[in-house]
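A single chain comes next, written as structure tokens; it is the form predicted alone.
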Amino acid sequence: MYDAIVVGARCAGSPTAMLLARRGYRMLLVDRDTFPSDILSTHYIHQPGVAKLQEWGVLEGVLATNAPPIKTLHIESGGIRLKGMPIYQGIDFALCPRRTALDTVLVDAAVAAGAELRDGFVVEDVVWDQDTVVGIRGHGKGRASVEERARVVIGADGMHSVIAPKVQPQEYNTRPPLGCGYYAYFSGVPMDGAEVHFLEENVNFGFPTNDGQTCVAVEWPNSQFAAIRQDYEGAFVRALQGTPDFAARVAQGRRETRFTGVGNIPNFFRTPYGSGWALVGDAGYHKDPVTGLGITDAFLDAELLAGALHDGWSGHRPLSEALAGYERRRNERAFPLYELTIQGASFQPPPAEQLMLLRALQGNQEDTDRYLGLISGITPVQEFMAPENLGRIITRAGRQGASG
């Protein structure tokens, strides 16, 4: 019998298994895919996520895959451009590794910590003892079904989780799908950091990734998904024309992969625990990819869940209390960023107040970095958006303008 079975071995599951295995717990990590393998993903890692990689001792392994440190973030909204890179715990860069590279490093770290890996393993169902989950039933390729038992089954298997519908968690703070998108990888695109361009009808992205390639992506309103699917390459090229300089640089390059697309992206929170089960990462909380928070949130949630399970199993406090604390701490961090994400994917013109703030930030690098830290969770939203802080920034800009 295992202490926990983790279903899903990518950026939420492998860290959860790794952290618990390092504490001496017996862990089984399963995934329907084998590794290395790709998966649809924004794969941007904000500085708090990079800090976790460093803390866990796996950052060097990720950097060794030729994923370049991203030292500058360029943001455009309402025709106003800002650039910078906030520092978090000494980390002054973001990363955008391919999932073929990142997930393999994380899986290897979990196995090195002592977790047992079964990749290519399909979970068919959870096993119940009355109202408590006590294990899983599944099979490897070409093999008969088997049952494995554990104190806790953890669903770390993404927004289309197999585990979540089996345990039927409550969903809350749901929002309708807002965006749809396509992306591909290009070589030979000149880049100075990452770029996000918020336009009236779409958002254009560029992120340097492994081996000198750039992930180029476009997001549109979800209402356009059916039409865009009919000519996604043409729609992609037309969308890039809204940022002529970026489009010209992409045109210098060469597309190295097929386009990957997604629509009807759900936005929800789920109660992430119950009797004998827990959810982590996108299985427990999912949002539009416009802010690129998925992997960073998965890392932070994995650490919260692993800590809660350890507290419960070691007797520091009752397990139910520890898991309730996991949900509370997750939500305290995630709710403000979720609202920023919903706003960013609304495809509405920036209000006059936001344009005033963006103009005031130009030439003010310190506050620009703090502003850019909002979407990564470095800068507390309530603190930065407090009227007195916004007033200070705007007043400072007015004084500088007058003196200039």
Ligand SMILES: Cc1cc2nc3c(=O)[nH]c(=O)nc-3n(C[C@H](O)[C@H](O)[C@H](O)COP(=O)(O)OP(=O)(O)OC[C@H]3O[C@@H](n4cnc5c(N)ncnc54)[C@H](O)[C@@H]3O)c2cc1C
The other form holds:
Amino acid sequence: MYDAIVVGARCAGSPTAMLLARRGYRMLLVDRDTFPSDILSTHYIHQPGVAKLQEWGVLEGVLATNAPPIKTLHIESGGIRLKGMPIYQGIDFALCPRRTALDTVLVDAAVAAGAELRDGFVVEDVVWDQDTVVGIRGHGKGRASVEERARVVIGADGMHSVIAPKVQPQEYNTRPPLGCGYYAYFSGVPMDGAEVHFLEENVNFGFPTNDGQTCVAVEWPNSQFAAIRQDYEGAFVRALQGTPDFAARVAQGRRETRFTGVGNIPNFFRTPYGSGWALVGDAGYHKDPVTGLGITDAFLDAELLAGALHDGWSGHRPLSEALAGYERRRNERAFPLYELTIQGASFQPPPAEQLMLLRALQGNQEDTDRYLGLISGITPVQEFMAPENLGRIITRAGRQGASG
Ligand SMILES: Cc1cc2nc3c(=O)[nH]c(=O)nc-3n(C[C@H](O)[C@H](O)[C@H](O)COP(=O)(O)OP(=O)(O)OC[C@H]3O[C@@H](n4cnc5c(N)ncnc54)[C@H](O)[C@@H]3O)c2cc1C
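Okay, that's the form predicted alone, but what's the structure of the form predicted together with this ligand?
Entire complex below, previous chain first.
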């Protein structure tokens, strides 16, 4: 009998298992994949996510995989370009480690903390005792099904979670799929940090990653997915032409991988706990990848869930109260960022007020960094978007314009 069985051993599952194992709990961590292995995802980690890696003592391990610290983020919207890198808890860089590298470091950290890893193990179902989940049923490759039992089964099994439909959590704040995308890795692309270009028809991304390669990605409206699939390479090249300087730099490089694509990406929140079960990471809260928040959110939610389970099990608070706190704190942080994400993936031209703000930010590095901190979850959205704050930024720009 385990304290917890975690299904899924990547950004949400491994940290959850690691944090609980470090507190002395008996953890079983299972994944149908083996490691190292890749998964469908680009992999930009915002500064709060990097700060978590540091706090957990695994940042050195990630940097040792040769993922370069990203010191500048370039954002283009409405034809206006801004750049900066807000600092969070002393972390002045973002990271974009290949998932083959990142997830292996995380799995190893969970195992080093004492979690038992069973990779190559497919979970088929949860085991019930009346209305409480008491375990899982699954099998290793070519092996017979076995049952394992625990006080709680944690679904950290991604956007197509197998655990979620079994436990039927309430879904809320759902939105239709907005974006679809393709990406590939290139060598020899001159880059000065990461770049995200919001254009009218598509969003172009460039992320420096391991071994001098660049992850180049394009996102389009989901309504175009069927058409783009017919000729994704042509669509990719045409989309990059919207940013001629970036397209020229990509053209200098060499594509090292095939293209990977995805459409019909869901947007939802789920109640992340119930009797004998919990959900964390994409299984509990999923959104369009345009803001690159999934990994950072998975880290933060893993910590909230591990803390809540510890609070409940150690008698610090009733477990149900602790888990309700997990959902509340997750949502308080995530709701405003979810709205930014939905906006970012809606392919609408920026409204006039936003254009005015972007223009006013040019030449004002302090507020540009705070603006860029919105998308990273560093700057509180309500605070930055407060009319007094926006008024202050626009007035300052007007004064500088008048004196310049
Ligand atoms: C195209 C795209 C681009 C993205 N770009 C970014 C980005 O730049 N930055 C960012 O932060 N996020 C990005 N994301 C989101 C990010 O990939 C996810 O938020 C993140 O992977 C969530 O981690 P997770 O651990 O919850 O789930 P996952 O990483 O999906 O891991 C789930 C694990 O569960 C395992 N599993 C599933 N079912 C079973 C089963 N039945 N039995 C056993 N194991 C099972 C899987 O094998 C998998 O290893 C992107 C996503 C997409 C689709």
